[in-house]
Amino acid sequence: MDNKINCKIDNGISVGTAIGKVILIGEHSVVYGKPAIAVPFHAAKVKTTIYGRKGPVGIDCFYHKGPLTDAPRVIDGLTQVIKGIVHSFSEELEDFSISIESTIPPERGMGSSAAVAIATIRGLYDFFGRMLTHEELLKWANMSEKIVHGNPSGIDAAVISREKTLFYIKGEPFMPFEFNLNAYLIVGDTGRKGKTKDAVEGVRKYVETNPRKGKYYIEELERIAMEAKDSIESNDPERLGRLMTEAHIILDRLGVSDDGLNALVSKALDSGALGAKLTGGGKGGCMIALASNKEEADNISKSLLDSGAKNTWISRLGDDLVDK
């Protein structure tokens, strides 16, 4: 059961909550059949507030202000998880306003789409006052991420819900495992849109056009997800640093990566980060490094700062360690 910690009524308005995700190894060479590792990050975050008033349903979030019967496309995901909520607890669509607040950037590969739904199937099924189950919450953030990204890994999802690490390989269970490592992740955003399905088929026609370069590389990121696993269950941050730096040098090598991304990792590396590289999809969006304490991670943030990032976030890093 989905315990509520993160819907509450306070003077008749209904709260849900979620947090953001950040890939920290494995993508692209997820898509042939290559581990991946997940990680809920808890310095971005979305707040739903939903609370009653007559009339037709409004909605106030980053791509619309006003009736939800007015909404753009955009957001069809959203919209459709919301009638169809109402619809199964055989309630009329009229009398309250949703309200949506983020720190999570969308398309930039940090899960937002997906913090954004269950952040507000949390606080429809609290509104209602109906029991959510974690099994429902993912059949509802499943149903909002198909319809925004057609067919989604389900990776978003799982890892927001849970807020567990997660282990994955495409086709098989996730798996999820303990964060033993002790230290900070900082995301930097070049405040440009991720391109993930140009990146994808570049990627393709690389390893097409390429067949021993191509599988020489994916081969190499399956290693690196592998040792990467290893590391953060031994606690080894320096390990893991180098990893994540070798990762960048392969996925720039694919074509995934772009000028302003490697601007920002070599920026990281030089102002001591242990290791950095793109998340998420790439030529854009976001990057990530790792640092071993908070002074550490606040050197490296304020230098991407200056370096024009648009924006960055820290988060101390394990299941047992987030900053909540």
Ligand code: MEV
The other form holds:
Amino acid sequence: MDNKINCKIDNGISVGTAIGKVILIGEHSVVYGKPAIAVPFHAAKVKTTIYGRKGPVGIDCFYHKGPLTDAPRVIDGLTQVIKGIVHSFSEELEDFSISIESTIPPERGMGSSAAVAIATIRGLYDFFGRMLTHEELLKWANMSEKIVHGNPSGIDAAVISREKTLFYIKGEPFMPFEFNLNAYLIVGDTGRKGKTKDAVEGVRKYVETNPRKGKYYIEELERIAMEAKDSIESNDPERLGRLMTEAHIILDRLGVSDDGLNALVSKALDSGALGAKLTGGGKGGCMIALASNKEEADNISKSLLDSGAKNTWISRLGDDLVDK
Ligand code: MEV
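Could you present the same protein in the form predicted together with the named molecule, rather than the form predicted alone shown above?
All chains and molecules follow, beginning with the one already shown.
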């Protein structure tokens, strides 16, 4: 059962929570069945509160405050999942309200849409007193992700629902992965919304119109992901850093980076990062950099903020989690 840790009922109020995620390596190529490595990102969280209130279902979130029936298209994924779950319980879509608070910046490649869906699914199952299996959680979360992103690999829902580092291959069972790396990760937010759906579609068009080069780039990303796994297992941050920068260059060639992301990646490298790259869908959103110790991570974070990053987070990597 999934939702015992992440939900609690208190006087008719149910709370579901979920964390963010960071893709270390393998975004985009993961859509083509290649491996990717993603880590849970505990520094950013979503909390969905569901409480009984007479009348039509209301929702209060980043994009909308009001009746669920008036919710904008941008939260269609969430709206459809809420309706689908309530329908599957043979309950009426009325007499409750949903409030979503999040510290995961939306549309920045940190898994906000999957985390919002997962926190809300957990909250709804709890509110209606139903047990939630991990399979059901993934089914609903991926339904939302399909509406939001078009053709998702499922990596966001997989890592956010498990809160474990994943060596992820689409359609394959969860692979235990020894995370053994003494290093710090810096996440830098460009402050601009990423465009995952457009970026995934852009890569698809690139691969279709340039089949030889497209195939080569996707296979290079596969090689990099395999080597990255090896470098983490052998605690080799320098090698992982080089691989991250290589991946960024390929992602840029595939058209999913932009000037703002490239500028922050260059700044991180000039400031002593072992490697840096965009993370998630790209075309805006966030980048990541690797540092060998906290002092270097602080320096890199400061340089990124001085160069226009809207926000940064520093996390220690290791023991399969990312901690603030
Ligand atoms: C989005 O977090 C990662 C992408 O690879 C898309 C996906 O895997 O669905 C860009």
